[in-house]
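To begin, one chain is listed below as structure tokens, in the form predicted alone.
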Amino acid sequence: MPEVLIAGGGPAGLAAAIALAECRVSVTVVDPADCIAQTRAEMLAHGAGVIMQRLGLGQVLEDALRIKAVESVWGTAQLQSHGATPGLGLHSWGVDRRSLSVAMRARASAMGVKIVKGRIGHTRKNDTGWQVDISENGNVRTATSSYLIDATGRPSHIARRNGATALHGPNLVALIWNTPNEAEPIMVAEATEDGWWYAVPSRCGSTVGFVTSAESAKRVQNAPGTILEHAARTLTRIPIPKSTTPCATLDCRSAVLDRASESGWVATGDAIAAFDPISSQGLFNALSGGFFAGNAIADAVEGDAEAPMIYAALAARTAERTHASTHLQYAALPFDTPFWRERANLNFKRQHSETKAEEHAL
């Protein structure tokens, strides 16, 4: 019987698994995608270097592309270049998500973590822990575990099944194109009336993204070549992909749970708080959150019942601080359009209070 069962094998889930294995806690990771992400360049904040070293993943950073500056064109503002990336430290890294997934999976397996391709279904809490249904290749088996970690991303499957409520910001979608082109070690961001574009370089090529509303994304999906042609005419710094380049769609709206932990479970990564990509904190949050969640549960296994609650409080404070500053970047209003106004006015703390008041009234 694994002492800890982790739902989700992304960066947060695998970081938690590695942290638990370091503490000699038996752990199993269950993930439907077999823990391997698609190739995609993402920016990893400078501060993540310490966590990566603690996870035994220093080689990933050595192989990554060091991003030396961020250039942005925000509406009528002139080109701005920041040698020290705002909020990210002296530099950051352009990391390929697939390479990171492979490295984390190898590290976890080498430490004795069992990784299962499957889905977690019904969960039942009892006096000794959990009974969990796991679907594998069409078959369902029941496993037992003392603790659960929810690393299922924005869906927060485990937390929501056990009474937690997710609060979401305005809909937000990222359209992603991956190109094999070599690029300068510079991240570029550029605003438009309906959203903003970015380009992140890595050793494996560049990822270009357009962050916009769900409505705009649907129009783009119906005619992807049109938006690329328009971008080529209007954008000044973004390297425009070829019209034949495949396009992927990601849900990237902000979200936060009303609780990150209760008896026997904790949530981590995007499952507890998902950040707008404009904050550049998504990957860092996943790695650091998973690391601390794993250590908190390891302490709980040793008898420290307060450790998960302390982790949950710190995670909630981090989420509140990040959400509180994110809307300020939209408040610069490079364009006075509905897209920018809606996100500039987002106040998660007030929205959460209003939602709770409504629930109480019902």
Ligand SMILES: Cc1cc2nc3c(=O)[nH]c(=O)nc-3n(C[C@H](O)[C@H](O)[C@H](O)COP(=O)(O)OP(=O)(O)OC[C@H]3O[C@@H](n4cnc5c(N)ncnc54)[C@H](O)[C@@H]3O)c2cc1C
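We call the rigid core whatever largest set of C-alpha positions still superposes within 1.5 Å between the two forms. Positions refer to the first chain, counted from 1. Quantities reported herein were computed from a predicted structural model and do not represent experimental measurements. First, how it differs from the form predicted together with this ligand.
Shown in the overlay between these two forms, fitted on the rigid core, is a CA shift at Glu215 smaller than 2 Å. Core-superposed comparison between these two forms: the C-alpha position of Ser263 differs by less than 2 Å. Superposition on the rigid core between these two forms places the CA atom of Gly163 less than 2 Å from its counterpart.
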Given for the second form:
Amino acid sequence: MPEVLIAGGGPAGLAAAIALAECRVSVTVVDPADCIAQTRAEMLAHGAGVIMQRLGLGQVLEDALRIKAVESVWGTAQLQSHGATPGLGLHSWGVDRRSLSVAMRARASAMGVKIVKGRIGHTRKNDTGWQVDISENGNVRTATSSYLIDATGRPSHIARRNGATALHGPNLVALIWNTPNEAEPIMVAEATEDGWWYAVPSRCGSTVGFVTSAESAKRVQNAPGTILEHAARTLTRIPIPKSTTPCATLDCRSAVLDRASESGWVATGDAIAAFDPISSQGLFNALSGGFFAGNAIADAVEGDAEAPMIYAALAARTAERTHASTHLQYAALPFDTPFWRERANLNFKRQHSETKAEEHAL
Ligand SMILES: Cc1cc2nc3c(=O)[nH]c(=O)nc-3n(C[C@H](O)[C@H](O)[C@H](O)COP(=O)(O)OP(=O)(O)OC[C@H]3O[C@@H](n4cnc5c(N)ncnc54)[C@H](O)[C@@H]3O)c2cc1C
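Okay, that one was the form predicted alone. Can I see the form predicted together with this ligand too?
Time for the whole complex; same chain goes first.
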């Protein structure tokens, strides 16, 4: 029986697995996509360089595109430009999520982490530890472990099944397209009346996203050509995708759990706190949070029962600070429209019902 079972093999789950393997704790990661993400470019904040090196992933940064500046057109039409780490003039990285997952999976496997393709369903706790159901292709089997790490991303599957409640900010959805790179390695963001657009380059091409309300996203899905025609007329800096159909529609609301650890389980990455992509902090949070969650569970295995609680308190504080600074972008009200007004105040709402990740390929 593995000491630790990790639900979810995204950046947080694999970072936790690498940390645990380093501490010689036996660990299994369960993920429905075998830990391999779809291609999409995301911006990795400069500060993540240290944790990437620590996880043995320095080569990923060597291979990634350096993003030298962020340009934003926020309402009043003038172009604001700053270094990718505002105020410091430091670069960030444009990372392809698929390449990152391939590298992290290889690193974890090389360190002895077992990777199982499947989805964790029901979980039961008894005196000796956990029993969890893992389903794959309609077959369900049961696995056991002493500890569980919830790295399932926004669904927070383990935490919510064990009594935690997710609190969500106002609805927010991203429609994304993968496109060829523009000439310059910069990230661009541009506000419109009913949302904001972004373009992030990576070595595997750029991802262009339109972040908007759920209602507006539904209208776009019903008539995809119209949004691109509107974009072509109004946007000044964003490259307009050629395909009318987005490659994915992703939930990107701010979210936080009301508790992130209890006896025998701990949550990490987006499962504990998910950030609006405007913050560009999600990946950094997943990599560093996963690393520290793994170390906290390794300490617990050694008998330090408080370590996961200390980790959870630090993670909650980080989430609080990031959410507080992120919503200022909305409070700047680049347009005085319902989209911006509704999101100018960050009001978290409780959501008790069990939801699936609102991610679906179109
Ligand atoms: C549109 C968009 C743009 C973004 N852009 C940026 C950016 O530029 N920079 C940045 O830093 N961040 C960005 N983010 C945030 C970043 O993508 C996330 O913060 C990051 O993916 C979180 O990693 P994670 O490992 O916690 O979760 P995920 O990457 O969501 O991984 C969770 C994994 O768990 C698996 N899983 C789910 N349920 C189960 C289950 N029951 N059993 C087993 N496995 C399960 C999933 O299949 C998945 O593989 C963006 C997010 C969005 C939506």
